[in-house]
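What follows is a single chain, given as structure tokens, in the form predicted in complex with the ligand.
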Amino acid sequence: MPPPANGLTIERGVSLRAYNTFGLPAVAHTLVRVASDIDVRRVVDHRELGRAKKLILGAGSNLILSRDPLDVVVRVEIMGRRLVRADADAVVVEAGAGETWHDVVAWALEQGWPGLENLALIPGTVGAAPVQNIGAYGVELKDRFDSLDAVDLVTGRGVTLDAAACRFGYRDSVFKRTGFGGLAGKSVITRVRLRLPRAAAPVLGYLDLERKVAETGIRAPDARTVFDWVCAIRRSKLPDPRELGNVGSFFKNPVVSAEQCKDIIARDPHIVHYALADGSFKLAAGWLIDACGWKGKSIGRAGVYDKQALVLVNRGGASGAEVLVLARAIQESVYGRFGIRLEPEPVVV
């Protein structure tokens, strides 16, 4: 293919099956890859692409494609990792949005900068990590976040956002929100900086990690050990997207008031619940779905993983529409039994 005049390679009619970890078969009318901030600006300035609605794609590990994207798909392939600064109390590292998240976690650990080990093996790219404020085993991205760079898709201007501007919530940020003030489809994250405190104590409060401490008798594990434990826990519970299409947890864990929680416990004393700082309670969506008998079940070619009911899987050749039929059936049965509405966790387009 000859190099295009404006430096952008635009592909038409591209199957996105290999570009989303659920393996859904949508076709992008137009796909453009961006490898730098300059490329993003070229998209903004482009006669045809500039005004089109955009779907920003990383590794597609938190995305359900329920239709062919009518939008222009912008695949972010911005690479690079570096140490930004080493202060007395913390190091700040930076990675390109197209880097694989887990590789950056492993790299930081090898450099002697722990702090990300609880977030090991989360599928996806660095640029996607702030979008849903990824979290696992007691640590969320926002706990290690310094700032990020993004390019505005209307003006082409580069901006730097701190944590407050990102409006992180539980599996949520300004980049997931549409409507006024939301940045979904309106800006491309190009680089993320992470602040890794030198004196960070290992975070071991999550039940699965407490079990590892008890099993091994290692009461003060180093970061490498925690990394290995987290990888082992995830491998035992969560399907590898290369073998079985999935997007991790399909629903958020619902938060209910203390009164609602008491009510539900009175009916179901075994319900898994965690007290939150503000007096409300988080319920385990996986437990609710499991209690409704969904584990291992399928509708069409979309199924519920047999080891973790919160994960929906592609049993082979599922369409996005089939996945949504299954998701709705689960939502209805959980609502019918517990009166709780489960909210999808991935971005659905």
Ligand code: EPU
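Next up, can you give the form predicted alone of this protein, since the form predicted in complex with the ligand came first?
No partners, no molecules, just the chain.
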């Protein structure tokens, strides 16, 4: 490893296979690790790195590497957890962007601060959570979000953004957008603060959790019970990336109008669907893929997980190109049968 330059440790020719949960082969021509806001500012001020395009990397749990990235890879390793304040109606906690998301969920619960339990076992880091507006089992990050700190990669200035500034959408935020006003590749999230209501009722509206209620007879589970249920459900459906490479859910659940949903139900009455507050319906992408016969199938060394059709996996030595060929074949198949275009969740490089 070369000696630090300008306070930074810069590495060359780094394999990224261990830095993406799909286990895809790629090499970063330049990788720099940042452990603080000051490190990010050093990157901005660096004569070589400052003007180069950047690929921000956490755990690589929402990333498909189809080639060696041309950008400088900025590996975010900012740690730390703390209670910011405790109000009568909520507590606000803060975590460094490099912290593992699930560890923070478990830590908050251990401190007696529930509210994140539905988001247990989602892979990735805290800094990636607002980028994707992660969500599961009826709760999204935006429902528990307070604010975040970031460093502008052009000016080096620190900024604090609230929920409105983050422009959260379904698996979307300003940090994924590249057009006017978008912040993709333009800033590094350094810390995230979460607001956890003291009187939050358990969110049990998803089918899998309703089944747990029916199986156990527990009608009003506490946060620890919901946490345990969510962990058990996810482990039963999703492979451990350390054993079978994947990025979790590969496609977003499509949202359709009430008329579209009614038409699909008329043809396929068993389709899994959820009513949304605005009158539209969210369809289960995994059900659509399974209905098209993809569960357990493979193209090359990339495949569809045999327990959950929404998850694509690396069966051993898969390339990013093979993953994309499989994903496109699934998209075409679902569109051909249902007239619905599935949108991938992960970022493709």
